[in-house]
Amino acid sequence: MSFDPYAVPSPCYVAEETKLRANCALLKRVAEESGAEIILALKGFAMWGVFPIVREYLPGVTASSVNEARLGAEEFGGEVHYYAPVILDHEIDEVVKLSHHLVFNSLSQLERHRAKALAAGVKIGVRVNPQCAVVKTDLYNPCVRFSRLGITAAELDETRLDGITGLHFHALCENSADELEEALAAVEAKFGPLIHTMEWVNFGGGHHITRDGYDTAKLVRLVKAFREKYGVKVILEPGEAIALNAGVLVASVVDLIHNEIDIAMLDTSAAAHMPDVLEMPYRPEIAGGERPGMKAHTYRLGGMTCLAGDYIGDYSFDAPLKIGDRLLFGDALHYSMVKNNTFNGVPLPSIGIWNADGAFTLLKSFGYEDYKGRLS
């Protein structure tokens, strides 16, 4: 344990500066060795209170909404890259004002908004779909059959690409360099001649670069070979990799009940504070906790909303849990923070950072006005 969980509010998302810097330093090294530009995807991690740290290592962000683009421009600085499945007519003026690179999802979107993008001096591209299924879970597979994301080779009409200087593809989700290699082969097979006419190619997100065991040397080789073959700039836009294993959600045991099994009620919620636990489903690691039955005392951890299925999972511990005990849910910064909600009016967890000097800084707490303000 790298910090004192009783020294922070509960519940609270806590970023650990030392671990965050280690992730960012690795990404910066990969960028330097490969010649790629690596930027932060805000859809995965948008904790802007730590942007001053991240921007020491990365040059910009990628956004998928006007709000994300504005956050990137105002709080991160540097380049703002923009892609969204659709850009609404009333958004385009602000999108081109905020963006340096703008990727369109379809030829019709390109034709609808191209003039304003070019007039603003924005570098524009289109998203292509290489139709390679390296992601096995359909919900997270950008190239699933009938995908709405990107243009397939069969539908791509090169006569309609006036003003385009780049291509974007996104085929990964928590994947390795091996899956990237497979995706690149599909991209080249379907779009190789077109790539030769481009200035830049965005490899999208889903690169789990900071995961233990990730083959960064292979990633560097793949990027360098692609750059040299096509004479293009390569962009990578991970979100999860920036914050992977760089923080926790601290929660407290607030009640203990028994209904054939032991149940520990917490001041957090899978439904409200860790949506991926139910959506994926995903089982978070807990400091000192193991699979049920592996240790002496097993509990089902229950959330504080009235959703019947608001359970985080079954875990075992060396000692019985007590009211007031703090639990640390690992790897809690990416996606949990950007996807959480106030179902049942449950307050959002506080947000803070455990600094490298050993001090805790509380960045944000939430209350009634945050809940009320979302509803009318």
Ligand SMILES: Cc1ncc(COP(=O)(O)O)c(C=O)c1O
Given for the second form:
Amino acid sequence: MSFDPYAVPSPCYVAEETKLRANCALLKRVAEESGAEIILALKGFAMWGVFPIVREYLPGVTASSVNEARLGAEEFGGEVHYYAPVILDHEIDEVVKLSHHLVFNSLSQLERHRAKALAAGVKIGVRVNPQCAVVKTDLYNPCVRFSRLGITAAELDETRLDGITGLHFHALCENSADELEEALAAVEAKFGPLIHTMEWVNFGGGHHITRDGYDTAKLVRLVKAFREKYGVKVILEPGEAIALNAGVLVASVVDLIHNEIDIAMLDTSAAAHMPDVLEMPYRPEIAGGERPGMKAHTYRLGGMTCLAGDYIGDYSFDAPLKIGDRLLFGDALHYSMVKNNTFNGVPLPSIGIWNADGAFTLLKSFGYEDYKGRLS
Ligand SMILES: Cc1ncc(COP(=O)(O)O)c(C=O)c1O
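Moving from the form predicted on its own to the form predicted in complex with this ligand:
What follows is the whole complex; the chain from before opens it.
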């Protein structure tokens, strides 16, 4: 059944069950063929209303805070892996209670928290930084010069690694298997002898496995070869790949104004509801929308906060926009709900799912208390 954007509240993040299942099924197949364990990175996608679906395919989550670990334990089940750039002293007891795998960002963090983790029976490891600049945008490049993420080979004093059974690296962002190959070459060149002494290696996230054209056969080959060479378990922890193209943000045109150009004012906001549009920056696809000038009617799509730069971009349409029209922003599930905010007091979009049988289920709507509750 086709999706009816007028049958949902506006604005609303809508997951499409069929597409979410297709992503998860592909990830499960890759896990089975490669022998890797693939878990969901909650920092990218934490829409817990669909965890029962994702859990049918994936065995666990990775968390980067106590809140995410707790959400994983309570709502996802299965394994909870944990990595955060720092773990605070008052967090560690809860972290070790919730986690099965725990990765430290530095030798000093390892030394500070090791005893509690081992006493709790948690598998521990450290994050290494292979210093390979595969990602070209600094904001998203964990291997950028002077990076604080992971231990470089020069700083990795192997006499201080007591008790660890695994290594973690995260060097990719929306990358292909070719770029993973490049990162793995750097990891092996810098840490090869150490890997031979490990039980597991976590290849981090940033694997764009569910993107059209991603070479899954190559990923399977790379993982298998690595597992065989080092005798280790391999873990992948993508976030984006789980939700990629599996849902939309439905928004409405609420006003039409003109200032040299036509501007459509929406009941959503780049700054509040899709912050990556401004941060990455990236341009979301819109159903029926094209680059400016390609179709007859071009509009700048403006957000509802008073930040001057709160607009989503310029798009053209076949017909003039009208107040009340619904717009569907594509690929709106990952790094949206987990990053949105109530700047200007604008309400958060509702959250729902378009079920495989064609019915829409509203999972959550937000109101004044959600805004007020974050302040005091
Ligand atoms: C350590 C770590 N693991 C996993 C991920 C998930 O990455 P992605 O959503 O790009 O797959 C990230 C993203 O920043 C990360 O920092």
